[in-house]
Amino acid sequence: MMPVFKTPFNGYSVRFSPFYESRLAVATAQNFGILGNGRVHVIDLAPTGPVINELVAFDTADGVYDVAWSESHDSVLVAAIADGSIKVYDTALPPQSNPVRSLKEHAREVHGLDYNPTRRDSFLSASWDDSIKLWTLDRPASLRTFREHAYCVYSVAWNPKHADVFASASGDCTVRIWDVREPGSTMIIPGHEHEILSCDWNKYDECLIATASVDKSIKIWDVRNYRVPVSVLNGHGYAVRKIKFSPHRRNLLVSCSYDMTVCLWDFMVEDALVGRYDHHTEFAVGVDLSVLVDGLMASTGWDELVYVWQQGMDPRAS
């Protein structure tokens, strides 16, 4: 039996630790995110049975749309705040002395979070405030802002090799690629002609870059020729919320939909749909894979369940 976790509110985002194979932090958000309060769990997957523990709670005045692991302190976490601010917390400290930061910037709702998995001292937050700002955790206020999107910014991936470059997807309609060490972004790719609600680095070629939108299909793009997609994917019936390509696959990657499915891909075959789960009773607006464990998977949405599984099992099977 695979593991199922039961939050009060609706959950958003799900990320498994980098530093230990059986945590993970869920970002949750009352009343599907409109006016009320939010959650950030840190949950233990059990090492003698399908139970997942939660290690700790930490309660926000609003909603929390994403969460991201620190590279560098395996207990720091960051939280995307629907007041506009980033919340970190420390699970190795006592609740009552978290949140220990509060950076409060954007104008609007944080959307996503990435940290910077080469550097390791840096994170990225995407607003609907539509910009991007720049952090690292010794700093109370951001190292830079990024304004070139028309519309809100959804999220944002750091480069898996190159440690200045990133891009972001927005609700524009494009997704724009920058360098910190330029002063705009050094390419814009019109990847839909929907919303793009998500985008992710391929993690053993750093050209190629998935893009997910509310037209229902995901694009593989490769930056030194973005013209036309590497390959389109088809298959969801909704808009496509979140993203994420193997850690451990190279043609490998994840979505999640207001289909209220999560779809496994490989997209470099003809029929590119490998693994379709439909566990999940409403939107399904979060998947994570983990780094540390070859074919584990998380997943997250509005019917307030985590779900862990293995590739290939049923995630509700007993």
Given for the second form:
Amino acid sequence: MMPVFKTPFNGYSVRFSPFYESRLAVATAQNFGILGNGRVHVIDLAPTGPVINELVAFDTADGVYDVAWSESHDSVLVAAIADGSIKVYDTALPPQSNPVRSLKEHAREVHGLDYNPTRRDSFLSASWDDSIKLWTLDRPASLRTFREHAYCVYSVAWNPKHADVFASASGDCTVRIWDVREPGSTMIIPGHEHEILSCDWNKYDECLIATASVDKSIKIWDVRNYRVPVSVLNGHGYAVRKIKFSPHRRNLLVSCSYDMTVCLWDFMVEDALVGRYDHHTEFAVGVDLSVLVDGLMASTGWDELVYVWQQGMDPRAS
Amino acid sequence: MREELVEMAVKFLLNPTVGRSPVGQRRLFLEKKGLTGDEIDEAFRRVPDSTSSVPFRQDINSSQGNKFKLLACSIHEIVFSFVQRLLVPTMYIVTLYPKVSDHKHILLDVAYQLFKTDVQLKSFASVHPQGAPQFSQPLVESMLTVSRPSQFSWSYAIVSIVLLIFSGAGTSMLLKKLFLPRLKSWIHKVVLEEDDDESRNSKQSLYKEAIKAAKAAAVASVDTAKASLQMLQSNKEEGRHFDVLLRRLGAHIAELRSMSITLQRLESARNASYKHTDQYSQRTSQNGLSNLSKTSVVHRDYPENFPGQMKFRTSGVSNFDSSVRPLSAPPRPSVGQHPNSYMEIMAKIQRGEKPPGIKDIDDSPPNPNQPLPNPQITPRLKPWEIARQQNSFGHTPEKVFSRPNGESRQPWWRRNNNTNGIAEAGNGMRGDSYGLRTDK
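Please move on to the form predicted in complex with the partner chain, as the form predicted on its own is already shown.
Okay, now the whole complex, with that chain kicking things off.
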């Protein structure tokens, strides 16, 4: 049986904690994120049964579009707010003492966050003001600003092997590869003809990157030869909102789409679609795979539900 | 005899100026003054040498001091005669050459001056009526000159020197002015004649060539103007093409954007209606889940005439709404109202109305300097990092995630059909090992 968690607001993102197997953070926004408040939920899987408990919730003035756990502090998480700020929360402190930081630098909504999994000391924020900012928890101001994209930056992802390399996906239909040591982007991949909503690196081959676009396709690229994609994954009926490579399996990646389904893919196989979950009844906008537990995945959508299930099992099974 | 008149006459006669005039003239003057003949004779007797003006030549007994004066006079006479002999013919020549006409006046003036002084000196030299321009006689007779008053000889010398200088200057000037220009003009004439001939020929050819070159240049400039005009025209055309292209592309982009937005809205609206039917079916059916396929690949056929169907659905569902609501759980404050569809909220906002339930929340940090907590757990290695280490070290795979102590059975999220949590790097997993296609 797979538990489900009901959020009061429309879900936007879900992330597993890198420290606690059973802990997740959920980002939600009122009124589909158009206008209204937001809330960050920290939920915990009860070990006894398929129950999800809420540990703590933090209310925000504006919608929360993304959330990321700190890789250095087990109780700290950062939230991307629609008013352009980034809030830092400490779950060890009571809600009255939270947030512990409010980092306001972006001019528009912050849409994506990613914490560095190798260095564990810095994180990136992707904003609709066309820029990406690099932050550390101990500084109130950003370390660097990467401004090259011509349109909203929807997503950023650190390279799992090279601690200074990251990729960004933008509405200007390009993916840019950056190195924080370099002043500008080191590579531009004009991957799609439409906006690119998400990107992620393969955890076992640091040269492979996947991009998800409004054109309903997911493309796998080798940055050593980015003229032609390694693989094109078609199967979604609408724009693909988020993708994530499996931390445990080399060729596995999961995606969620506006067609309300969550799909599993093996891009090295001829028939790449290996699984599909259509438990959501609204846009499926958030999906994550647990780093600590192989096969554990979670998804959320505009239907205000958070599902956590094991790969191979039915999320709605009772 | 009146003594005072005689004395006055004597004084008069002693006057050197008077001494130069003829005797008869003196007598006449005295007679005019009213002196008698006896008185005049008495005066004459008293003045030693007043009876006759002493002729220059009759002074044989010249003293030593007069010798210099005699020499000066002789030199002067020689120079004058020479100059006079030269002047007349040169004057004649000068008049012939108009180029020297400017200097003619000067020369004439100089000659005239010379003549004048010569005449004056001649008048000094001889009261003798024979004082005619007899050039040879004065030369000879100058040797037998009588002493004269000293003033005459000194001025005579100075004047003669000045005249010498003038004459020398005059001759040199004449030479310079007359002969050299003459030579030059002659050479110039010859050269000019040659040049004229050449230049006439060359000028004609030059004119022709210049005309040709001008024509060619005009033709070339016309060509370049034409070429530049053509280039301008082509550039303008290209610019117009680009403008058209850009406009079309912009229109394309705008169309695509609007299409995607409308698609999203329509999809969400349709989903909203789906959701209503879904929940209703779930609540009504006991095992509603069995009817719905979960794990198999499902292809949904979305109707093409989307908007019409959607409208129908929403209107149909509204009845359901009122009947469904009592079945749902009592609304909790945290849950809020039943969410409206995306389109309804968009419509509300566009109308300017604020959707319900928005609270004023202050989410600023209460203590911006709140120190971050100390990490309680050391970070674990990522599965891919472990795999990399294992690959480099060649160890056999191990289980990273140890079970909690004292718990024999795994929590529900660990129970799975798949292999252990470590990936075998480099192996692609087959689809059947996922175990997803089979129903549970």
